[in-house]
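Consider the single chain below, provided in structure tokens and representing the form predicted alone.
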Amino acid sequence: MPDRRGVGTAVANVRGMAGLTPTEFVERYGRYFNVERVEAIAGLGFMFVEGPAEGVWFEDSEGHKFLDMWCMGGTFSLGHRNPVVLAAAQDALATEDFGSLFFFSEDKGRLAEKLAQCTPGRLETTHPTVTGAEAIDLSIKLARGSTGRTEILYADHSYHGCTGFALSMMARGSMRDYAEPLVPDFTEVCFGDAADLASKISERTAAVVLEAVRTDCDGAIPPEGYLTEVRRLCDETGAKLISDEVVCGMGRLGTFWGCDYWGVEPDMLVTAKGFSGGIYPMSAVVTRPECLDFFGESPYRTISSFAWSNVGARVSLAALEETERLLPRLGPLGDRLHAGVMSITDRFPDLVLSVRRAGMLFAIDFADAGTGLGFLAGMFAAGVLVVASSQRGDVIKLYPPLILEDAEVDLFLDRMESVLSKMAPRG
């Protein structure tokens, strides 16, 4: 049994809930969450006991307020407890339950119809799943089934989830190494390098799996024309192009989907996170009809017990419609935030090296990992949540809520400037 004697000390000075401090929380519940993990989180200064959440704000259980500029990678892109999405859930729960994966309903039909309408080109057929990783796994199975091939090409430093097929595309390191050997026949390509892809794609390639922007690692934006060339190479070899829209979709890049940002139609589109409005676990794979030619007479070849309840269908339909309504404001909003971030970071060249932006996704390159993580901790102490790359501590990312208002932009910029000023070398 692990030794738990140091856990309370590790979190003694971190915020917690009234009547149950972080120390008391860990002493009471810590062993149920893996003591080593709890201690590691506390060591990062990131021990947080959740309280209420509303709009762009959330609180810890003592009532300390935080401006959410992470949004769980886009899960809360419409804000916490978005009133439109929440009302859809409440209305559904008043008359419906989960339903059955074997049955159809008008709720499910309306959601599938909406997905066909708002996704590009010939994407039409929807496959319900629960999580982004599950949807990625399904898309790979569909690619292998429809092509009769096995090889999957994916970008270096990717993050597509932690399940079986998805984990085989994980960036090398602690998140995947412990589970080796992984599913075979996955080959890495250099993100944004069309020549490298051309040298590796062939008639044995089932699919190429890409994000429109490499979100987890560094927010890298591929060169103009890259996704168009990927589409051409897939057409030339008969491989399927799978667009991972778990983060890049639902308005994150200022367009409905990341593939819209580049004007490219994939063979399959995977959506999750913001697809549920942060209210209900929902994800989906939307495909061109020909991706299903192999299904034949086996309609239940792929099923998921908790995929697409009637309640969830109404929640996601509301999230799609609300995202569509917000799209026109995202360009000006992103421009305003970008101008402010650049104005501030230009004054701290010893701390900040560069800033990348694609729509409403920002990546800030700091001088080194210590500086990046110091900024993360400083913003947390100032009541703003941003996030570091899981692969690089020198890259801090912003996933602003799509409902952000000018006053909240100003507040974020004020606190960012204050934190950087405190970090700047004196003299």
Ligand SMILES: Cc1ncc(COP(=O)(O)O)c(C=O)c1O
Given for the second form:
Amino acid sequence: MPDRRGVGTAVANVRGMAGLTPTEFVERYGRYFNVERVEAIAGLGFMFVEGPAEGVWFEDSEGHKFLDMWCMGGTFSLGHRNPVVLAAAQDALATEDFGSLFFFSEDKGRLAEKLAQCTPGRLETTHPTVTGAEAIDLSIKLARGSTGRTEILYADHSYHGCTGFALSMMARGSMRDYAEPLVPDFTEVCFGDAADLASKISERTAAVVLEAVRTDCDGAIPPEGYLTEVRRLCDETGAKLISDEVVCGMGRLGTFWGCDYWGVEPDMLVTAKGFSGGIYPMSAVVTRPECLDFFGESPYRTISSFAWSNVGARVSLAALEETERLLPRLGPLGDRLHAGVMSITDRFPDLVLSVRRAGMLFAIDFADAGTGLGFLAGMFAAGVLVVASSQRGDVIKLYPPLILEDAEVDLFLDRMESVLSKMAPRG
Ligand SMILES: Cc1ncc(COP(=O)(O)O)c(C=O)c1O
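Provide the structure of the form predicted together with the named molecule, given the form predicted alone shown above.
Okay, now the whole complex, with that chain kicking things off.
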């Protein structure tokens, strides 16, 4: 884990702090939150007070505009305050609220029906939750409950959230170690290595939890045929396949869901982030019906007060419909961005080692963590937000909004070229 403090201090002063110096900023905001956290983000060059946001842009409190190429991992894939999603929320708020966690409603019914239609095959039963990690936790409980087994296999260096079961799949390090001991019977497998999975999966295994692409760490794309082989091994042993689609879903890989990218149907699909439309916290586990069968004798085994509100159901339905509408544009848009990124990065081989792309997800490998984080800070100073891996400073990722227009692609590429040019050693 790189020490990010101090990185980007050169730009720490440039962006909207509502007239505050960096020290004043940390003092003013740090005292009410976690001062270490504020200092850490400040050290990366993000001395930032949020202002309004619209479409692919957000502003700081002083009106400086930033192109959002992170979209909070896909939360803002449809853009900030997407007008269709916003209208659905405003319409719902005129007459509705959360509703009850015990009752059904037309809104909840329509959302569940839409999820059954737009997810593959026999994924047709929806269980509502609020956050990604809560949904991951639920999927693991469902796997254990429905199989009567306990072992969970998960991929190394994957991120699935910070709640109990999700945290038990976290790579060792500062985000996890302080909370040990975690939930027992979680075993790591090597991401993308079918032989490693084959050597560990057995009739003890309740579930294998995977992403279609390992998003948080490095954007690693597994070899062709890997997910198909995982599916086969799960079928052979009776283990459930859980697809974490918190980032890979909702159009991110150019397909509706990450599992569609590989043509594989999981037993459970977990969606969050973009499922909220960036407006209202929503997540869900969509399962094959048999995963919920064991609930029969006690249907309220697990409940959550805010899960699946009526307002949220309208928002998520609008987000699903918008995503579906945008799918045809994602191939050409991703191709255009990819071609531009490649033609620029090819000119800076000392800085950029390689680029990976799956649909609308890009991971750029820099020479080292200092260079990667320097690029992040340089782009931010130039008015573009990209993101570093939480585990590796040398990997910078792009999660472009799915509504990006050609002119904004060109603007991004211009700024990328100019930041890399400034960073390149003079020959
Ligand atoms: C792949 C993946 N799964 C699960 C989660 C957890 O989602 P949340 O932050 O909503 O709990 C995240 C969050 O970044 C994620 O990237």
